[in-house]
Structures are given as C-alpha cells and as structure tokens.
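Just one chain is shown here, as structure tokens, and it is the form predicted alone.
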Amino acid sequence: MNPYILAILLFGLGLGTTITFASSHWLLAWMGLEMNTLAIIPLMAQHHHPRAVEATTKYFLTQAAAAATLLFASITNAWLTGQWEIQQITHPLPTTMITLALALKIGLAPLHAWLPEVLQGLDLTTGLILSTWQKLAPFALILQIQPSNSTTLIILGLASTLIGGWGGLNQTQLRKILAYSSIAHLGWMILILQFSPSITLLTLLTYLIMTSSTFLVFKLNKATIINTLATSWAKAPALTALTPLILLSLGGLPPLTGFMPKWLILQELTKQGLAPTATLAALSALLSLYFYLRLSYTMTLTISPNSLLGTTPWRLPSTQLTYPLAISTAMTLCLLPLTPAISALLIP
C-alpha cells in the first residue's frame, strides 16, 4: 500500500477514536465510530485475497448494523428525554439498546460470532489493530453511560468468558484462538464494569499490552497455525523461551501481569456479594488457560523435524522491528509487583 494512503488511513483511525473520546453528544460519538470503521476497511482488504475481502465485508456489515442501532437508540433517547448528552442518558430502553449495539461493536458474546471469522481473514498487523485500537472507542462510550441494567451486563460478561473459553478449545488457527481470547477478556471487563469502572479500565490496559505482545510474537515467527509454532525455536530461540510466559500471562497466572486484573475483579465481585458469579468466571478462565497451555506446549516441548532447511532461519537476520515487541513483552511479564501503586492511582 502507498505510504501516503496508509498514513491518511491511520490518521483517520486515530481521529475517529479521538472524536469519540472527546464527544459529549451522541451524534458526534457515532461519527467517530463510523470514521473508525471506514478507515480500517481499506487496511483489511489491502491484500485483495478472497478471504480478506470476505472478512472485510463481514466486518463492514456488523459494524454498520451496530452503528445504525446506536444511532437509532440515541434518537430514541432524544425523543423520550429531549437531550443528546452521553452522560445524561437515563431511560432504560435506549440504555439497553446502546449497550447491545456497543457489545456488537466490540464482539461480546452472544454477539461475538463475527469476530473469529473476521480476524481469521486478516494479516497479523491488521488483526492487532482490530483487537486493540478498535476496542477503545466503544469502551469509552460503555464507560461513560454506566449502564444501570446490571443483569444484562453480568449475562453478557459471563457468556463472553464462557464462550471465549469454550470456543478456543478445538481451534488450530492462531488468529481464531486470539479472537476467542479477546472475547473472554472483554467478558471479564464487562463483568466488573458497574461495580468498579476503574478496574475495567485497568483490565483493558493490561489486555492491550498482553495482546500486543502475543500478536507481535506470532508476526515475528510468521505463524498463523499452531504447527508453525513448533519451528519457532530456529527463528528466535530467546523469544521462544519467553513466549510461554506471555501466554500464561494472558491466561492470568501469577506472578505475571495478567494475574493482576483477574485478582482485582474476583476480589471486587466477592465484595459485592456475587461469589457464584466470581466462581463461574474463575472456572471459565481455566478453559482459556487450557488452550494457552496447548500453544506453550507446541512451542517449547515439541521438536519439529530437524531438517537442514528447518534449522537455518536463525542465521538469517530478521528485518522486523522488535522494539515494540521487547517493550510489550517486558510489561506483560513484569508489572504484577506494581499492583499496589496502580491500585492507589486508579481505584478510588
């Protein structure tokens, strides 16, 4: 793709998210979301592969449906209450509609079916943008409306953690596994949203860091299916040793960063008297952990055929940028000791 066009599209992506962040009016927020969708579509379809075009079409249709529902809900709200302020939304009907529209935007279960399909058709760089940056604008709106319908949110959250765990169990495609991992993490965020929005924000930040490092590892290894990971020791031996730790951090095991949000969420849910919900969420994390362990096992404990061709890649210098990978990996592995400081800053 022409670098000028790429720069314009990335600028549009950033501008769309920023407009949604800065808006207090529903129409402006909707415009930001639309700009976001329209800017990423050429990035998704840039390889002109039938699979990429199919993924782009699916993405466009789901995002257009979500945006239309959001617009309809905000108009309904203006009709019922006479104002367009995001913060002032009080009527239960538009609130529920907007919550569901935004759930479709980010891919929460049971509105998740498009996400694995779309992610599977993209390359890893665009997939990374879709899994991280594209979640920010809808989340900014979800955090602002503070939905009062607590049952809806808990159902969405639990369904997402369970489906995100179950869906990834029988997958061999890494991008689909990452999509289900994304659904499960979003479920955890939505579960705690009404009780502690600051923990939701913290979970979102740790999710962005961990997902970035996972995508960048796969991109460095040019891996799209589980079997390819078995040859990664020949491409980047040190990284192959660290990757299981990144995956276990995604699974939420101590003493890695991924444990922090899960720990705080389970603590808060128990404080709110929702011990059964917390138990179910913790059990669903085991499902996710199973497929992260599968990836770790394939990567470090299986030896692929030692042919001459298979062992040469480490001699060839890689041209890929590893600086973002180094930073995100360090953060994925080492931020747990900062929990007290982060809690003091973020959690009132």
Contents of the next structure:
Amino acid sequence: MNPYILAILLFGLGLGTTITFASSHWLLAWMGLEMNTLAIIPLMAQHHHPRAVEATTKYFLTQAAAAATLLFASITNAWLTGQWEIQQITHPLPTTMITLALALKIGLAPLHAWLPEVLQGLDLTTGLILSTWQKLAPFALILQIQPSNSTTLIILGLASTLIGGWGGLNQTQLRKILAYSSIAHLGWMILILQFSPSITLLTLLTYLIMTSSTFLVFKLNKATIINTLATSWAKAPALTALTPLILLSLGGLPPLTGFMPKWLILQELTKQGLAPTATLAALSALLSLYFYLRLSYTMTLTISPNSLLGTTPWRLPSTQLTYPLAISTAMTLCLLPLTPAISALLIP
Amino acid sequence: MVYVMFMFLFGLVLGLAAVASNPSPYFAALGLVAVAGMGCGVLVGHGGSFLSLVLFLIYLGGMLVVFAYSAALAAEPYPEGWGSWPVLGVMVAYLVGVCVAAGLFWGGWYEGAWVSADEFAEFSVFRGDVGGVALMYSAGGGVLVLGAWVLLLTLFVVLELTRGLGRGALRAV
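Show the form predicted in complex with its partner chain, please, because up to now only the form predicted alone has appeared in this conversation.
Entire complex below, previous chain first.
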C-alpha cells in the first residue's frame, strides 16, 4: 500500500482510540469508535482478494450497527436525563443498550458470530491489530459505565467463555482458533466487570500481551493452519520450544502470566458469593485449554511424519522484526510474580 | 398548521416504510427523497428554516443525487417497484406494524412533545438553528476540525478501497 495512505490510516487508528480514551462526552466517544472502524477498513481489504473483501464487509456492517446502537442509546439517555456524561449514565435502558452495543463491538457471545469469519479473512498482521488495538477503545467505555443489570453481564461472560471454548475445539485454521480464544478471554473480562473493573483491565492487558505473542509466532512461521505449525521445528527450533509455554499461558496455567487474571477473577467471584459461577467459568477454561494443548502437541511435543526434505529446510534470516516477539514472549511467561505490583498499579 | 405538520409526519412514515420494504435502488432513492422532503417540512414548521434549506441543498441536492447516479450504474434488468408483490407485501406488513405501535402508544405524551426551537418567531433574528450553527463554529471549533478530518479520512478510505478499476477489490459492474 502507498506509504502515505498507510501513514494516514494508522494515524486515524491511533487518533480514534485516543479520542475515545480522552472523552467524557458520549458523542466524542462515538466519533472515536467510528474513526477506528473507518481507518481499519482499507487495511483489511488491502490484499484485494474476495475473502478479504468479504471479511471487511462483515466487519463494517457489524461495527456500524454497534456504533449506531451506541449513538441511539446515548441520545436516549440525553432525552431521559438531559446530560451526556459517560460516567453518569444511571437509567437502565440506555445502560443495557450500551452494554449490548459494546458487546457487539468487541465480539462477546451471543454477539460473537462475526469474529471468527472476519479474522479468518485477514492476514496475520491485520488480525493482530483487530484483536488487540481495536479492543482498547470499547473497553475504555465498558470500564466507565455503571452496569445496571448484574444478570446480563454474568450471562454475557459465561456464554462467551463456554462458546469460546466449545467453538474453538473443531477448528484447524489458526486464525479461527485465535478468534474463539479471544471470545473466551473477553468473557472472563466481562464476568468480573461489575465487581472489580481493575481486574477487567488487568485481564485485558495480559490478554493483549499473550495474544500478540501468539500472532507474532504464527506470523514468523507463516502458519495459518495447524499442519504448517507441525513443520516449524525444523525452521525455528528455539521458538518451537517456547511456543507451548505461550499457548499454556493463554490457557491460564500457573506459573505463567496467564494464570494471574484467572486467579484474581476466581478469588473475587468467590469473595462475592458466586462460587457456582466461578466453578463454571473455571471448567469452561478447560475447553479452551484443550485446543491450546492440541496446538502445543502438533507443534512441539510430536514430530509428524514428513518427507526427508522437510527435516532440513534452509533457515534463511527472517525479514520480520523479532524484537516485539521477544518482549511480548518474555512478558507472557514471566509476569506472574509481579501480581501484587500490577494489581496495585491498576487499582485507581 | 397542526394538520399540515401531521400530514408531513404521515408522509415521513409512509416514505420510511417505502424505503424499508426493499424495492430496487431507484425506487428506494425516491422514497428517501420523500422522507427528506417531509422531514424538511416538519423542520420548517417548527422554526428551523435554515437547517431545512441546508438539508435540501446538501443532502437531497448533493448526496442523494450522487447516490441516484451510482444506483443507475448498477442497473437491474427487472427492477422491483411497489407494484410487485414481494415489495408491496413487506410494505403493508410495516404499515400494519406502525398502526399497532400507534395503537399502543396513543395519547399521553404527544401533546406536550413538540417544543419549538425558539419562541420569538418573527421577532427574533437569532433563531434556534442559526444560533446552533454559530455555536458550532465558536465553542464547537475543535469537534468541527475533527469532523473535517474524519471526512478527509473517509475520502482516503474510499479511494483506497476502489483503487484498481477492474483489477481491484470492488469492481465496477
């Protein structure tokens, strides 16, 4: 793509999230979200093949519908209460509409159906932007609204973790696996929202780091299906050895970073007297763990039958920057001992 | 006057049903013209003459015309208007829905809902809608610049999406 156009689009992406972060007025927050949607559309369609255009169209339609619902809800709130402050929404009708609109924006179940198909049609870099950067602005709004209906949020959370787990079990395409993994993690984030928004923020940040690592590993291996991962041991042996740890961190196993949010969430849910909810969420994490384990199994723990030529490929220097991968992998594996410091930093 | 306003609103809902009933784009554009025209009439009747004029010029005279030309490019061999049964059926269904909703919400808040933009009518120069435009340029300057930037971004987005004529992602039919 023309570098000037790319610069303008990336600037628009950055500006959109910044505007939503900095706004206290619903209209300005909506403008930021729309700018994000608009700026990523050409990035998604840049390869100009029909699958990418289909993914772009689906993304545009769902995000535009969500933004329109958000605008409608803020106008309804302005009609009912006369003010546009983001943190002052108290009427239950606009609050519920805004929650559902933002759930459609980020891909929470039962409004998740677009995410696997959209992510499947994109290349891994754009998919990375979609899974990480595009979640920041809606979450900035989610963290600020006072949730009115406890049941809605818990249902959204549990449905997302269960659907994210079950949906990912039958996938062989890596981007769809990552989409369902995203849905499951978003479910965990929403589950704890009404009890402790700082834990939601912590979960979001750790998820961003872990999923960046995963996307970058797949990008380095140029892998979009599980079979490609099976031959990565000969191309990048050190990375192949580390990737199971990254995947298990995504699955939430101690002593890796991914355990931190799950531990804090289960603890908080139990303290609030929701032990059955916590049990159900923990059991649903087993479903996701199964497909992370499947990826580790095919990638590292076994060497699949292959021809002799597959054992000695040329190990040419990669043109991809490995510095971001190194940083995110280190953070994905080693941040658990810093749990007290991180939770202290994120409590407002 | 109330009767004229009522007729405008009636035409607006009729035009909305006409657009939503999924005819061919030619006829949907006609429905949009009707909706915008009726909406402008309602605006004029409640003091927003400047806003109504700007809406006519820019929306109907600029954007809808462009849309009509684009729809003409994507020509259908058998366009479906409101004479064909699928479209007419959907339109009748929507109008029945409107009548049901009207029956449910009849009475109550309508009488007090129409507040004028301003109350000085012929005696004031500083009308409600023109005052809003002045505010947009003064106190709302930052958001205006942001709006202009977003429009520029949209231009680049559309140009990038349609780049390549017959070889690009979105091809001319």
